[in-house]
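Have a look below at one chain only, the form predicted on its own, in C-alpha cells format.
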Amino acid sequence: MRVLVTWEIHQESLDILKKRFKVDYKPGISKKELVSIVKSYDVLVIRTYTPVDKIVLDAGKRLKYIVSCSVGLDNIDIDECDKKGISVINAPGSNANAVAEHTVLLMLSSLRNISLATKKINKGDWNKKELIGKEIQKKIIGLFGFGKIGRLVAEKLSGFGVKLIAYDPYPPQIDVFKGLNVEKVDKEGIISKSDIISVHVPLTKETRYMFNSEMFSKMKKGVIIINTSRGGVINEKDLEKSLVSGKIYSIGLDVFENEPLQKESFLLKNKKSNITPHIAALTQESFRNMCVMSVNNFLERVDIKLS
C-alpha cells in the first residue's frame, strides 16, 4: 500500500510507517495538489488541519484508510467515507491528560485574573485593585460532562479542597462518580449548585448552543465558565451579556464558535476573558501520543484484515 503523510507527524510514528509501506511525506501540502495526487495512494495520514471533504474523497479512488493524528475528526466527512467504505482510524483519549491539565490551568486563571495581570504589568501598571482575585478551595465545581477528560479533571482536583458534582447527559456504565468522590447530580443541579462550570461534551445537535441565555440565567451570580471541549458549545452572544451583566465572573476558553476569533471579538476585550488558542491538547506528549498511538490503531486494523 501507498501512503501519504499530508502534515508533520511526530518521526516515531513516521519511522513506524516506513517500515511497513512506501511513504510519500508531503507536510503542509495544499488542498489542490492534495486532490490532484491522491489518487495514487491507498492510505491519507492527515492531521486537524488537512480537511477531507467529498472532493478529496472522490478524487481519491484508491483509498482504503484514512489515519488521523487526532482525537476530533470535525475535518473528515464521516458519512462519505462511510459509503465509500473508507476506514477511519484516529487516537481516542490521546491528549486527555493534556486538556485536564489546561483546563485545571484556565479554571486557577480564572479566579486570578491571571490574563488582566499579565496585560497591565506588560504595560507597567502596577495597580492591583482589579486584580483581586478569588480562591479555588471550598468552590463547587460542576464537571458538565463525565467522559475519560472530566474523570482526570476531577481527579487533579481532588487535593484542592473543592467539592465536586458532575452531570453527563450520556452517562458512563459503570460507576465512575463514586470512586472518585465526585457527587452525581441531574442537569438542573450541575447549573444552579456550581461555582464553577467546565464543559467536557462533544458538539452534537443537541449540545450546540446548550450553554444560552436560559441556561446562565439559572447559574449562581458570579459563576466561572470553563470550557477546553468544543466552541459551539456556548452562545458567544449571550456569553457576553451575561459577562457584561456581572452574572458571570470570568471565563476561561481554549476553544470558540469561529476560529481563529476575530480581533473585534468582545473575547479580546473583555477583562474577565482568560483565553488561549485551541492549545488544551498541545504538548510535546499528547503529539507523540496521538501520532503514534493512531499508526498503531491502523497497522492494528491492517493486520486483522490480513489475517
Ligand code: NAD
The other form holds:
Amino acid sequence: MRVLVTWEIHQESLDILKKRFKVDYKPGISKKELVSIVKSYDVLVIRTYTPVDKIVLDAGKRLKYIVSCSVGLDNIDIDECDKKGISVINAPGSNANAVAEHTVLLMLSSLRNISLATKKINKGDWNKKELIGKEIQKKIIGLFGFGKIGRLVAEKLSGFGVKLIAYDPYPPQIDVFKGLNVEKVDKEGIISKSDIISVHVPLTKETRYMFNSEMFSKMKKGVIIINTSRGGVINEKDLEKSLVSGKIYSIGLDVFENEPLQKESFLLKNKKSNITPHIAALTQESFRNMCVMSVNNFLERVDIKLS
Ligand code: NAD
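To complete the pair, please output the form predicted in complex with the named molecule; the form predicted on its own was given just before.
Shown next: the complete complex, the earlier chain at its head.
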C-alpha cells in the first residue's frame, strides 16, 4: 500500500509506517496538490489541519484508509468515507491527560489570579492588593461531565484535600464515581453546591449555551468556572454579566465561542479572566501519543484484515 502523510507527525510514528509501507512525507501540502496526487495512494495520514472533504475523497480513487493523528474528526467528511468504504482511524483519549493537567492549571490560576499577577509584574507593578487569592483546599469541585477527562481531573485533584462531586446523565458505571471518591449528584446539585465548576462535556444540541444567565443565577456567589471542553457550551455574553456582577469570582478558559478570540473580547480585558488559546491538548507527550496510537490502530486494522 502507498501512504501519503500530509502533515508533520511524530518521528516515531513515521518510522513505524516506513518499516511497513512506501511512505511519501509531504507535511503542509496544499489542498490543490493533495487533490492532484491523492489518486496514487491507498492511505492518507493526516492531522486536523488537512480538510478531507468530498473533493479530496472523490479524487482519491484508491483510498482505503484515512489515519488521523488526532482525537477529533471534524475535518473529515465521515459520511462520504462511509459511502466509499474508506475506514477512518484516530486516537481517542490520547490527549486526555494533557487536557486534565491543563484543567488543574486553569483552576489554580483562577483561584490565585495568575493572569492578573503576570500582567502586573510585567509592568513593574508590585501592588498586591488585587492579588489576594483563594486556596483550593476544602473547596467543593463539581465536574460537569464525567467521561475520560472529567475522571482524570478527579484523579489529579485527589491530593488537594477537596470534595469532588460530578454530574453526568450518561455515565458508564456507578462505581466509576465510588472508585474515585467522587459523589454522584444531579444537575441541580452540581450547580448549587460547587465552589468551582469544571466543564467536560461534548458540544451537542443539548449542551450548546447550557451555561447561561439562568444557570449562573443558581450557582453560589463567588463560584469559579473552568472550561477546557468546547467554547459553545458557555454563553459568553451571559458569562461576562455574571463575572462583572461578582456572581462569578473568576474564570479559566481554554476554549471559546469564536476562535481565535476577537481583540475586543472582554475575556482579554477582565482582571478575573485566566485564558489560554486552545492549548490544553498541546504537549510533546500528547503529540507523540496521538501519532503513535493512530498509526498502531491503523496497523492493527490492516493486520486483522490480512489474517
Ligand atoms: P468523553 O466522551 O469521554 O466524556 C464526555 C462526557 O460528557 C460523557 O461521559 C458524557 O456522558 C457526558 N455528557 C454528555 N452530555 C452531557 C450533559 N448534557 N451533561 C453532562 N454530561 C454530559 O469526552 P472527553 O474525552 O472527556 O472530552 C470532554 C470534552 O473535552 C469534549 O468536549 C472534547 O471535545 C473536549 N476536549 C478539549 C480539548 C482541548 O484542547 N481543550 C482536547 C480534547 C478534548
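What you are looking at is a predicted structure, and each value in this text was computed from that prediction instead of being measured. Positions refer to the first chain, counted from 1.
Rigid-part match between these two forms, Ser87 vs Leu14: They share a rigid part.
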